[in-house]
Structure formats: structure tokens, C-alpha cells
Amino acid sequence: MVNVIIGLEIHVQLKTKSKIFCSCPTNYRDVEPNENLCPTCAAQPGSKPFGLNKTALDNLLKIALALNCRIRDSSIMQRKHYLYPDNPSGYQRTSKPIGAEGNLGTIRIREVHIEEDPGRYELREGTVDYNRAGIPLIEIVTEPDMRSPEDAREFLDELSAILGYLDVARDEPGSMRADANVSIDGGTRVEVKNINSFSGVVAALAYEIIRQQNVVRRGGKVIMETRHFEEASNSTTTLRKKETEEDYRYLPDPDVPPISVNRAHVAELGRKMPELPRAKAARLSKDFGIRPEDAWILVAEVEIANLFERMAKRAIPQKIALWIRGPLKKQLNYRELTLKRSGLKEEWLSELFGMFEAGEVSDKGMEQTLIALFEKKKSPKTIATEMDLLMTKDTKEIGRIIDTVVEGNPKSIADYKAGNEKALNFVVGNAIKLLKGRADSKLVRELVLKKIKEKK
């Protein structure tokens, strides 16, 4: 069996309304190509950078409390030298670690430390675009304690959700990267860079798991180097040689003065943390009586798992828990799309599913009602009742559907008289499709059984 060893290298935009080293506003996305630019973060001669955004730092703090790091006492800002269109000095600031010697469950934190994001240069079109130069990153490096791709999931699935319960980083596409670092069998280490998703992740994995047991299997021997991930065709190709730290040529930054750090603030931010997503799944299912491995699943974002903690104190939590991890996020992930994204508002959900245990849709009502918020965004009764999705109890509306398929399909009833129980089956499916799937599948079975005995 191939022994597979695995580290991450995690980059996570903060959530600040300012540049890490000047005042541009970080809405790099909603602007023209270069319009939030000024002469520090475009790296102009003379230009100097201001202190160290103290809410970036603030962010970071909390990043590394969580991940139980050390904090250390003070660092410095370094100047990483490499030569590439999106860094415009020729150097990107990234600070000493701030916090050190963590874990996440098993996986152990080597560290925690901030730089300053480049720009954005693409690569076929020649142009590049500075806006994103200067948002404030953290990277988060793991020690090599992962040993399969579904390891780098699960590690990557938690460190999302305590991002997002502390409430520091940018929430939108691409704000948290990653660069994978693998070995197989204790042989030369290989890094895949800039991997935009955590599916991509696992893709990344396994390909270059396949390919270097595919090199080592030939008699030929893997090299370090740097590869870049295709998402197109989830492979990896070389990038360039792998470089080593004395290659970025670390000196300290003399335009950045030292971070100190102030360990009466770090304390206080320690007391305000929120509850994070392990503690909260413990609690959840402890409170509530639901099985851990949903509890797991609803803490994945924090606002479906305070969703899901309204709503259980109204009906039987077990029940919300399974609607909430089965149709909801089902049309959640379908989308791509957070339940703080999806513009789906609480009194909604639950009016929605409250009018499927009151039996006033079907499952299957309920989910095309479900369907259909994302786009009407008004009352589940409301869409429900336009899309005729309410169930009926109108017998003579069912009973007029039944004498219909009973008369149209009476080569089924006489297989079903001669014991063939699957064509029964049919008959009733065939009603609740002319239902639309508006009345309670029991009831059907039950009228057509009868109309069945009154046909002699």
C-alpha cells in the first residue's frame, strides 16, 4: 500500500474595508481593472506603506486562537523576492509567523502568518489588473499529517466553517486558496499551487498521487517541482522548478514597522470567541437529541446550523435535521450557493415546513415549492398555491383521477387480481402522477383497492 504524506499551505483573504498597508477599499471585484489603486499599493518610487491594518491583524488573532496556536509576542514584515507581473515592487511583504504550534483535531499547525495578496495578471490576454494588490492574506501552514486526499477535505471542510463562525474572511469565490504539498512512499516532495476550490483539492490529490506512483513504477525517480492545477481536466502539469527559501531572498522589510502584540487585546478576544463548530455539534446533539453525524453536517455553516436551532425548539428536532441536510442543502449545493447567500429568508423555511408536517404539500410539493423560492422569493404558501402544490382532500376530485386510470389500464388490474402485486403499484403511481402529487399516497392506494373490489 502506498504511503501517501500530505500538507497544505492555506491562503484566506480577511474581511477588511481597507488594504493591508494603505487605504484603497478592498472591493476588488465590484470596480474597473486598476481603480482601486494609489501609489503604495501600486509600489510607485517614494512611496512608503502606512502600519499594519490593525482589523487584519485582529482577524488573524482570531484565526489562531481558534486553531489553538501560540501567539507569539511580536513579528516582522520580510520582503519575499521573486519577479512576476502581478507583484509590482518585485518583492511581497509576508510577516514571520504570528501564531505557531496549533492543531485542527489530528492535523497539527506548523503556522499562522499575513502578507499582502499580488495582483491579478492573466496570463493569455497580457494584461494585468493591481486592485487585488494589497488585500490582506493570512496563510496557514499544516504540518505533512495528512495522508489521503479525503484527509486535505476534511481538514479544509472544518477550517472553512470556523472561518465563517468567526466571521474574518472574504465570503465569495476564490478568497481561500490553497497550495498542496505531496510525497508518496518517503520520496521527493512536489507542490501544486493556487487550487481555487476544495473539490479541486481532492482532484489535485489524486491526480498527482496516480502520476508519481506512475513515474516511480516506470524506474524513473519524481523531481521537485512546482506544478500548477488544471481544473478543466482536474490534472496537474509542471509549472517551473521548485524553489527554496534562499531563492525569495527573505530580508526584513525596514518600511514596516515591527508587529507587536498585546496580550491583555489577545485575551480579550479570546474571551469573546464564539462557539465553534466542534463545540456546537456536541451541544446540538446533546440538546436536541439528534444523531452526531447530523449535527456535524448542520454546523458545517453557521447559519444553518442557528437556522436549524430556531427552528427545532417548534417541532421535533430530528425531523428538521433531516430536512435541513436532505432537500435544503441538496438545492443549496445544486447551486453553489450558502444559505447566507441564497437570499432564502427563515420565515419561509419554516413556513415551509410547517405546511409539510401539517400534510399540506407532499414531499414532493415540498421540494418543487423549495424550488421555486429561489427564484419567486416570496411565501411558500403563496408559490405553493400557484403552482396548485397543495395536497387535496376532495375525494370526488381523487375518485374521478382513479375511475380514469382504473378504466384506462385493465391489463394491470387483471395482473394485479392474479397476484401480481407490482401492478398494483403502477395503478396508484399513475393516480398520484395525475395528482400532480397533491393526496396522501395511502389514501390512493386505499380508493383504488376499493374501486378495484367494486369492479367485478
The other form holds:
Amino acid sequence: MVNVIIGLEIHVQLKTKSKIFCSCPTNYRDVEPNENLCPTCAAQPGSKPFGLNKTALDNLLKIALALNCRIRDSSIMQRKHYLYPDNPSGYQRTSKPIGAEGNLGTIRIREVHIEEDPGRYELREGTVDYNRAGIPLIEIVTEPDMRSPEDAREFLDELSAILGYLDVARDEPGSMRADANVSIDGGTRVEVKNINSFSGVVAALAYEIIRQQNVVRRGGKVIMETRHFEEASNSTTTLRKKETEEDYRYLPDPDVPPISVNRAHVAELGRKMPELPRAKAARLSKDFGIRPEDAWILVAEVEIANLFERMAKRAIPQKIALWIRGPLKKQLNYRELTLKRSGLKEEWLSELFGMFEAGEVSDKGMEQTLIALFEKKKSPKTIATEMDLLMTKDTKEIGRIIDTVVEGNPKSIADYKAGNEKALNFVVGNAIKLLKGRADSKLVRELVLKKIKEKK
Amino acid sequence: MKNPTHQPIVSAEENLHRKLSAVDKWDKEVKAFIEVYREDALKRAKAVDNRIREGKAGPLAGLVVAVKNNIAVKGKRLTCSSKMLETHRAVYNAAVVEKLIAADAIIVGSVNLDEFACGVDGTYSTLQRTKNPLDLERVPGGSSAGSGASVAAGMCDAALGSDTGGSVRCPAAFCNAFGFKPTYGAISRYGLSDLAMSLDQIGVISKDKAVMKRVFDAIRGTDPRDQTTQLADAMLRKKPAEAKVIGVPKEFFEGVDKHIAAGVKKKVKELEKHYEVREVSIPTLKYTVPIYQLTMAAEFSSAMNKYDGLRYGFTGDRNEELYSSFSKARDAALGKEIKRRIMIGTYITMKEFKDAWYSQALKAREVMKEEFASVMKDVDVLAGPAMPTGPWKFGEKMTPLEMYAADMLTIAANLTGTPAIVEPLSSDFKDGAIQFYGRHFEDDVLFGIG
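Form predicted on its own done; form predicted in complex with the partner chain now:
Complete assembly follows, chain above in first position.
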């Protein structure tokens, strides 16, 4: 087994109304390129940063507290110098650590600091859009405590859940980015940059570990370099080889006064901290007696955890847990939706689960009702009735269909009689199909067998 | 050229005409102005006269003010006297420009400077050579060369400059005018192009001390767009202090021209009638030039990083590879002195050399601040010469080091953030000027001395 060491640097765009150092709005995805600009975020000659956005700092503090960091009393804003078209001032403002020495489970957090997002440069078109320049970002730096892509996935899943609970991050694609540092068997550390999603991190790590293993297997040496993650091919390619570390010539920014963090304010934020995923999972598992692995899946989204908690008071918790993590999550994931964004009301889900439990719909009927619920957004009972998905108690109707199926497949019946069990499944399947799932499969099977016997 | 005497303002329009005729008469030779806002100014003067008649005029009604061309005036050229910004027009007004307009001053135009305010005599302008109106063969002083020259030639009542190491006070002294560098943080720098952010401060030059004070009062105050002005408003509400004790640091007279030193000492002697005068010592003053050069160059190299030929001003070659386009644009459009400072600033902030240079300068600056604070516990103001020499002639050979040394008496005010004022000693610019330093946010005290 190869010895893998992984550390992550995670960038998260914070949820604020205005940019970090000016009053321009932050809805950079909704407007024409270069519309949300002022002299400050466009770095026009003579412009200066306004005060550090207070909401951004509060959001950072909440995240740092959730990651069990020690909060520093003060920090300073620095200038990190580099030239690139996405960077209008020639430097990026980035603070010294504000939170430090935290942890999320067994993964230690080295530090959390705040910085400004650069603009977006389209290399091929040669165009640049500075609407994003000045969106507040935080960078979370972990210690190299992860040993596999799976560790990274678990860490990032929990982190996303926390960000959702705190409601402090921009909730849209591309709002979370990461750089990963990977080495194997004590070899040279390679940095993979520009990973634009958390799922990309896992893919990039998996690729990079195999690539490094292959280099070693062929008798080569892993070299110190920065690699780029290609999302389309799930692979990494060389961005630049570095002989020495880059020199950003960090300087304290004279235009931004030191950031001072009020202890009483931090304590207040701490008191207002909601129950976080890890604690919630433990509590749900304990209070409702559900399996810990199911509890973890439920708490990934706070709305789902809340849904479970309310529904579990009226039925068997483990059954609800399985229903949520099974059929419901399957449909949400397929649509890349959270429960919050799906628009599904708790009363509908509760009603649907109740119908399923009472045997009013089959599992297929339940699934089809659920699928229709995303579009029709009304009572599942009405939907199931309209779509003719309610279980039929009409034995005559079932009998008629079974007659048709048994009569219509003499060869299968003969095969079954000759000892081929699978031939029976085919006949039963056909009957269920014709019944549109409106009858219990066990019952249909019994009735088919009865019919075959009668035919003798 | 004779000193035109200051006359009381009859009407804004009349005053403006007087100044414009001085511009027409002298500026072909003096070359103080980069742009004259003739039409706009005439329109504004008419409007201001209406407000004067209605009794609604602002505190600077009718005063004609020139603005150093590193301060943004919306829609006007903002060149910083550099090829890099030769074609650039400001897209917004600097905070001080907004305040001048709100106070009913008339902005007559923008005036020349050393490129990006880097220079002590005005000769590092890449657009034009400004001459000293008092002796056309001599330099006007820098970097606010056009500010000093336009005031001296009677082309405005006051001019705004910027002062990073003496850039307001040097041309004031060389052009025999009053010059004032306020406390760091007293005036918003929003709209002032950066030289060294922790040292830069907007200041005023005028031949009339009272006018200079009026302009300062109109443009000072807290501005949320410049966080270093946070204290300005609160400090304004403080009861103004009164100076009783003047300290004279002996280090201020080292290496100073004998004639000027004697003139300043004579003036100090006269002040003994009204103040207690003490000799004091501030040992770190010996190191002002290196501390300043390192701090300034480090910050300047950072401030200049935005000039890559991509977004405004000089346009780099779009067909070139990115980094080659950046470096060619910077090479073509920035002057020698600018490059020298960027290179020094970059070198001393590199990981390898930072501890040996930049970090040392930061520490030394803190020591200097402490020394100043300790000396100024017992004395209310400091007095000494403004410049070690008078204005030299164009073409006099000077090494960069000699040029840098000319700042030695002014830069301590920037390093410590304290206010400083310079005043002519006589009607002859050759007699030099005296300078007073005050305590933080005791700017008003300085207007009552001398």
C-alpha cells in the first residue's frame, strides 16, 4: 500500500452584499462583464481600498469557530504581488491568519485568512471581466493530514455541510475552489492548482496519486512542480516547474488599517453558533436510534436533517432515514438539487412516505409520484390518483391481466413447468408492467402460480 | 519676473481672469500647467459669482486653485507626468477635488510634477520642463514643481501638491511661498496616485498663509474611501493647542548651506521673544535618508505593479506573449528614475533580502517615531531649515545620492506622520525658508507660529 500525504488549501467565496473593499455589488454572474466596477476594484490610479467588509469578516469568524480555530485578536492585510491580466492592481490583498490551529475531526486546520478574488481572464479570447475582482474569499489551509482521496472527500463533505449550516458562503458552482498538495512515499510534494469543485479535488487526487506511482514504477523521480487540473479529462498537467518557491514579495498594505477582532464579539458569534453536522449526526443517531452512517448522510444538508427530525416523531425513524437517503436523495442528486432548492414541501414528502408505508402505492408507484412531485408541486395523493398509481384492490382487474399474461406466454409457462424458475419471473414481470406497478408483486406472483395450477 | 502681489477677490470671474492672464503671459516659459481648464473654470466662476450674490457661496468662493497632476479630476488628463499615463483621463474625482468644488473653489487646471512624484527638483517630468518663475534658469523644486511655479507666477491663489518626502515643502521653499504638509491621515488620499502609501499626504502651497489654511480646512476630514483618515474628524473636534516651547534639533543644521542656516538661526532668535526655545537632539535624524529611501522604494515598487500596459494609459503590444508585453510596456513608458526606484524596491523586498533591508527600515522608522514622540513631549514644535540649499540651476550635475540628500530635512515629517509647514525667510528666495514640525493632528498650531 502506497503511503499518501495530502494537504488542501480551500478557497470559499463568502456571501456578502458588497465587495470586500468597496461598495460594488457581488452578483457578478448576473450582470454584463465589467459592470460591477468602481475605481477601487478596478485599481484605477489613485483609488484606495475602503474599509474591510464587516460581514465578510464575520462570516470568516463563524467558519473559523466552526473549525475549532483559535481566533487571533488582530491581523494585518498584506499585498501578494503577481502580474496577470485577472489582477488589476498587480497584487492581491490577503490577510495574515485570523483563525489558526483548528481541526475538523482528525484533520488539523493550520489557518484561515481572508483575501480578495481576482477577475476572470479568458486566455483564448484574450478578454478579462473584473466583476469578480474584490469578491471576498477565505482560504482554509489544512495540515497534511489526509491519507487518501477518500479522506479528502469526507473532509470536504463535512466542510460543505458546515458552510451550508452557517449560511455564510456563496451557494453556486465555482464558489469553492481548491489547491491540493500531494506526495507519495515521502517523495517530492506536487501542488495541483485550480480545482474548481470539491468533487474535482477527489478526481484530481486519484489521478495524481496514480501518476506519481507510475513515475516511480518506471524508475523516475517525482519533480517539484505545480500542476493544473483538467476537469474535462479528470487529469493533471504541468503548469510550471519550480526550482525555488515563488516570491510574492509580501508587504503589509499601508492603506488598510490592522484588522482587530473584538473578543466579546467572537464570544457572541460562538454562542449563536447553530448545532453543526458532526454534533447533529451524533445526536440523531443517539436520540432516534438510527445507524451512524445513515445519520451522517442526513446531516449533510441542514434542511434534510430537520425534515428527518420532524418526520421521525411520527413514524419509525430508521425507515424514514432509509427512505430519505434512498429514494429522496437519489432524485435530488439526479437533479443536482438540495432539498432547500428543490421546492419540495415537507407536508408532501410526509404524505408520500405515509402512502408508501400504508401500502397505498408500491415502491415503483412511490418513485413515480416523487418524480412527478418535482414538476407538479402538489399533494402526492392527487398526483398518484391522476397518474393512476394507487394500488388496485380490484382482484377482478388483476385476475384479468394475469389471465392475459398466462395465456399469452405458453412457452414461458412450459419452460417453468420444465423446471426453469426464471421463466416465471418473466411472466410475473409482464403482469406488473401491465398493472403499472399498482399491485403488490408478491400478490401477483401468488396469483400467477394459482392460475398455472388451475390450467392443469 | 516680479512677484505679483496678492489682491483681495473682487469677483470669482475677475479673479479667474487675472490668473488666466498670468497663465497666458508666463506659462509658455514657465510651463507649470499640463492642462488649463479654461472653459470649465469660466463657467464655474460665473456660477460661483451667482452664489456669492445670493449669499450662498462656500468657504473658498472664487479662489483659483491648481491641482498637481497626480490627483484625479474627472474627465481630465491624469498623466502623473509619465509616458505611461500620457493619454489617460481620470474616470472619477479625487476626494479633495470633490471638496474643492463643494467649497466653491475654481480649479484652473492641472500642473506638472516629477514623473509619479519621484524627484526633488521637477526635472524628472517626462512631459515638460517647469522653470522657477523667480529665476528661469533655476529649478522650481519638486516633485510638486508646477504647484510651486504656478503659485509663484501668480497663476493661481493656491495649488495642491502631494508630499511623500518633501514634495510640497521643497517647491514652496524654492519658489518662496508657504507650503504645508498636514498630519498623515488629515486629508483623504482617495484619488491621489500612489508613490509610497504610508508616507504620501496631500498638501497646499500658497503665497498667502491664510489662504493656505482656508484650503486646508476645506479639504481635511475623514473619508471612508481612505481608511487612514479614520481619526481626522475626531481630531478636528479637539481643543486646539497653543505652542509655548520650540525645540531646535541640532541635527537639522548639519550639511545646510551657511547662509540659509544663519537666516534660520536669526529667525529662531526673534521667536525667543514669544516662545521658550530649546536645543534638542533627535539622533535618528542622521538616518532619515536611508530609512526613507528603503521604505519609499519598497512601497513604490508595489504601487507601480498595476502599470502593465493592459488597462489604461500606455498600451502594450497585444500580439506579444503576456509577460514580454508587460515588460516591454514598462520599459518603454517608465522613466529612468522610476525604474531605479522599482528595482531597488523589488530587490529589498525579495524573500532573500527583505530581512537585511526592508525589515530593518521598518524597525528604524519605529525607533524614529519613538524618539520624536519623546522629544515632543516637552516641546510643542520643532524648528529648522526647510531645504539645505536654495534652488540650483538646470544642468548642474547632481548624482542621485546628492538629489536624495536634498530631502534630508523634510522626510522625517513623512516618516513620523507629523505635520510640517515651511515659510519664506524674506522676499528673496535665495535666503531660504524655515520649517516647523508639529505634533500629530496639531496642524492648526503650525499656522500660528512665525
